[in-house]
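Taking the form predicted alone, here's one chain by itself in structure tokens.
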Amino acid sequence: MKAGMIGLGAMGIGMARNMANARLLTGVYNRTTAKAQSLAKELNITAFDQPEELAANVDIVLICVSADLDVLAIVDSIAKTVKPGTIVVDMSTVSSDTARQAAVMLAEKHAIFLDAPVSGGVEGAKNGTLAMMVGGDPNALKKARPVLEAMTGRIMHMGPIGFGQATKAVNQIMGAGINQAVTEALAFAQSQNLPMDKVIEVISGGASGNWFLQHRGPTMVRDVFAPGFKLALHHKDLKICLSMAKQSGVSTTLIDMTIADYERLMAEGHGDEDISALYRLKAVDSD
């Protein structure tokens, strides 16, 4: 099966080489040609000059871009070209319904849609082992689930179309939950004059340690925030979860309160860093 990568972010770029590692790429489309062309030269691929022309050449196209517009203007370009049975996977983080709208227009050219966002951050991207969350025909995931296997760590079938874009949404709010936790809980501790790295080292091994406390609380209390997931595009992922908890009726707190601190934080400057830079605002606060 030959598999061609649309979108060559932080978290495409790791995608694609693993996948080109397990000699499954073809080729790649990113719309900074620069990046495409560069990338295709390392892996020895094609760097296509449209989506088009790479949805023409492969049997497999993946997505990774930014937001709902992104996905659908990319959908209907390859839906130009793209060969009947073809299965499109977008690994993107967008509403269900922008995941319904694009199972539909593909579907008119007898293409497949999986939608199937991903978890795990720029490091489970470089290294394999991403956690994605997928929906849309059980079968369709069958054939597609080697070239994803060369990128992920773990793979669930969720259900129908724009249930893998639902799981992500509970992914998102939670890790804003965790952020919200982790971040003020240091702080705390900040204040009380304890020894950081000891602090993180003894609770990360406790009923109350999780990933983000382990990989993100030493940099955080030395004000190092290199992006790992960037504060804006999680912003962006909340704003989508606000909009489906609200069309359900369930509780938004958790949501508001951290779209408002990253508003802050993003008219501070700091939307590209990474957001265990929620930081700012608990140190500040607990001065």
Ligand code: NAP
Given for the second form:
Amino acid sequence: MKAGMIGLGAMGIGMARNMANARLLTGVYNRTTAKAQSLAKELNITAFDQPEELAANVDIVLICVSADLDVLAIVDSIAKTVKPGTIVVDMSTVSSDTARQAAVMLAEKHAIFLDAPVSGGVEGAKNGTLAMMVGGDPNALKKARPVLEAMTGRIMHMGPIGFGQATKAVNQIMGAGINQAVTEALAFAQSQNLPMDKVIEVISGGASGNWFLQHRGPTMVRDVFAPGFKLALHHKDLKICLSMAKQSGVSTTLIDMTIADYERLMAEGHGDEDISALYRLKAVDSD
Ligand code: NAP
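For comparison with the form predicted alone, provide the form predicted together with this ligand.
Zooming out: every chain and molecule, the one shown earlier first.
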């Protein structure tokens, strides 16, 4: 089965390397072509000039781009050339409605769409340990599995198209809460003049330990906010969560608070920093 990857950002590049290392990747496409050319050279695969060209030459198309409109633009392009029976797996974080729209566009060409967002951050993409939540035809997932397994530590079929993205929305709401909790708690620790690396180490081994504390705690307390997961992308995800939550009538307190905090940080020019930059709003000014 020939696979092609579209989108070589912070996540896509690690995913592509892992598929290539497993000898499962035929070629890549990226909007900024220099990135695709340099990776293709490194991995000895093809750099396609257009998504249409990639789609015409593979049996499985993997996508990881920024937002809803970007996914729909890519799907519109590949629908022009995709072969019947091709499986298109979108690993971007977008709304369930976008997933369903993409599936309809591809079904008209007898191609099969799976929404397969991931969690695990840039580290997970690099190390091939992502958790993947999938919506769509289970038989298509079975066929795509060998390729997806090169990038993931866990793959879970959640239900029909859109259920992968709905599950990812759950993850994003939880991530907002964890970010709020960890940044506020570490700002408190700093205000008590505690030894921060020891605080992070000991708490990581107890009941409040979590991935974000372990991986982002040591950098945030040094005012280092290199992405990671860009704050502007999490903001985009939380807007999706907000609209889905409003439709169902559940509480949105945490989502509202985090969106407002991120908007303040984005207005101050921090949108391209890691989400741990929320610490900027919590930390006591040492001046
Ligand atoms: P990123 O570093 O900003 O990369 C975005 C990629 O999408 C780039 O390759 C960009 O091309 C491409 N792109 C954007 N708009 C496009 C368009 N209209 N047409 C073609 N290509 C387009 O983002 P990322 O961190 O890799 O995230 C990608 C997706 O994964 C997002 O949906 C994000 O929410 C999700 N995600 C991210 C993380 C994380 O920790 N970063 C974790 C889980 C899920 P250029 O190179 O030309 O800009």
